[in-house]
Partner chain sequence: MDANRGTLKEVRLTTPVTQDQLKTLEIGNVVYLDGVIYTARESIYKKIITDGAAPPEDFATLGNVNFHCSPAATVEADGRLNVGAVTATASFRFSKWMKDWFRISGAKVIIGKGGMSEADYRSLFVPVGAIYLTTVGYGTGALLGRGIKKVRAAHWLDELGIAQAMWVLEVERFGPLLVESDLAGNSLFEANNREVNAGLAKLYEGLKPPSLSRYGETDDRAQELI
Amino acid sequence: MIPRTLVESTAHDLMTRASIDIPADYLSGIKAMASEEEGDLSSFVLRAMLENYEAASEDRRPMCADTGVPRYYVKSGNEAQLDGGFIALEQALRSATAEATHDVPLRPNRVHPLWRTDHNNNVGINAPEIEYSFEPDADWVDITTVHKGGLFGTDYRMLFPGDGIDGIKRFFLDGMIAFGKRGLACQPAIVGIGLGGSKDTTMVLGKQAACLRTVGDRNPDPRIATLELELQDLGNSIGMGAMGFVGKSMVVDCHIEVGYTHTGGMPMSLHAFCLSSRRATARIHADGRVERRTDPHWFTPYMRRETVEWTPTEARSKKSA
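Output the coordinates of this single chain in the form predicted on its own.
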């Protein structure tokens, strides 16, 4: 039985680490871009980012004054047992959010959309968001915290089958140019793309692709993996670099996730994370052990399953593909 108190203390720790410590994969990606960037202002921004990351880690203060809107991704093993169930888990996550807002501190960004009511703790109606997925044959619970800006860096378009790959690339370029020219995202960033599903599904998949996959991770479908790399190169070839200045460092990596969709359409969403790729994960085991990491391992073979039934044979084939 996983205690509620352990969930809350773990979530509080994740909130702290996500706001302060840059994941190693993203840091390596930024350093690689900084070494190749030729634009004067873009190079300056990248160097300043790296210096800011070091200062944040040393001072144990958030790496960005705007700490975004905190959200959680919970992956539960099918055999996991929680003290108080998922109601208690959600209460623990909301409590950890409120406490971390004051302890870290995080900027209290959450307000009511109409009355602008502010509880000063990033908690309110449908806040923080909590998304779930599940895994067979496991008794642990993974909790991932993501701090993502909640205003810009997102777009949607309903494409059609006839648009094909060229249509995907066109929308991608349109979006990236708009993000850079209008200051709608903080580049460079991990860019996530959702393809298919319904409109809400494609938006969810795109955001998860941006926030829950690491730099260098490729989609297991080799054709999608190739498209990810092509779009990354396209994004870095439009003449824009860090924070929209002249350069070639706009996309640290590009990730695509797909969902089966209506035969007549091909919805697509586009999401830029931000120059502070803020995420942290912990696995809470049934015996109380807590393992911390920065790779959420969200998109498992089970989550990407295509068949009605899930079998160990399918799991092995997907893992070896």
Contents of the next structure:
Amino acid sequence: MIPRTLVESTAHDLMTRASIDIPADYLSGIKAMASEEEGDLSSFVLRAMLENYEAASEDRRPMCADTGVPRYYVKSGNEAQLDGGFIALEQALRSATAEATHDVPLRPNRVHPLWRTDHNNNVGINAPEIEYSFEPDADWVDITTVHKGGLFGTDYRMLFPGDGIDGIKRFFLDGMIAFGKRGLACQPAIVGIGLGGSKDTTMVLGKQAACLRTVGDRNPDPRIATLELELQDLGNSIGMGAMGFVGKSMVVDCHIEVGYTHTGGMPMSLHAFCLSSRRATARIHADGRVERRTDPHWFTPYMRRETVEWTPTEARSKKSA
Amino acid sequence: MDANRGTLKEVRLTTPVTQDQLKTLEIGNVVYLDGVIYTARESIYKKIITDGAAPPEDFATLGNVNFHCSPAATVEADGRLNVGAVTATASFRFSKWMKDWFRISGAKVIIGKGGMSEADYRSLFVPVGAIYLTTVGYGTGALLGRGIKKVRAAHWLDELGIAQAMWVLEVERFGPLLVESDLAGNSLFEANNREVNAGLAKLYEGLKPPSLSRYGETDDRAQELI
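Give me the form predicted in complex with the partner chain now, not the form predicted on its own.
The complete assembly is shown below, putting the previous chain first.
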């Protein structure tokens, strides 16, 4: 039985680490881009960001003062048992959000959309969001927090099957150019693309692709994996770098997630996860052990299942593939 | 631009800044600040400009550097102000306040995110001898946080909240910042945009036109999607 207090202390720790420590995969990606960048201004910006990550970790202060809109992704093993159930877990996550907002400190970004009421703790109606997924044959709970900025770098468009890959590239370019200028997208970014599903699913998949996959990770479908790399190259050939200055550092990595969609359409979403890609994960085991990591392992073979039945055999063959 | 690769000119300015100091700045220079700066954004502008409230302290002591910022800060139970990181907020939204703000405050430097348009610089900044410094990244919140040596005051904190209050900050080697507009009203961003724009058309060469013809928003309500 996983106690509520352990969920809360783990979530508090996640909130702190996400806001202060840049994930290792993203850091390597930025270092690689900094060494390749030829634009003097873009290169200067990347070097300043690398210095900033170090300052944040050394001083234990947030790397960016716009600490985004904190939210959670919970993956529960099918056999996991939570003391007080999911209601207690949600209480713990809300409480940890409020406490960490004061303790780190995080910026109290969350306000009512109309009345601008601010509880000064990043908690309110539908905030923080908590999204769930499940995993067969497991008794642990994975908690991931993501603090993504809220204003720029995201867009949605209804494409059609006839638009094909060209349509995807066109929308990708439109979005990267529009949000890249003056660095509104806070690039170079991990760009997530949602393709298909219902319109809301399109948005959710793209956001998760940006925030819950690591630099270097490829979609298991080899043709989608190729498209991810192609779009990354396309983004980096715009002629724009960090802050929209002349250069080639736009896309640290591109991740695509798909969902079966209406036969007449191909909805697409685009999401840029910023230069402070704040994500942190912990696995709480049934015996109370807590393991920290920065790779959420969100898109498991079970998550991407394609058929009616799901069998452990299928899981094994997908894992070994 | 290529000739200066990796060797951007670095300048250290003391506040309040003088016209002689600003004259030497060129777009793309790296600036670090020492002295006093204050935050002011829409709520402060509205309060002082529209509502006619008296500034919480004399501009002689606030200095002439206005930062478009909301800090990640906490007010402790004993009233102590703890600023962790500071990052700018996008400035383009505030251009409508600038003319009156320059007149009332005497500000000569605006620090923010993303700058404003070259047209705004020429019509609002140039006549009063003001420039714009952009934060870098975005955002170098931890580096900027390190540059804050003391929070001297947080005016109207109860009324306006942490994000909108006027924070008065004593800073040392506060930066890096980039000169986005100079005294002639040139914009670093727009200079770079022009260079980037020149190469955009060829990116789309060979891509077939989309099924839905309308890209983005339009003001023409008569226009069809198909």
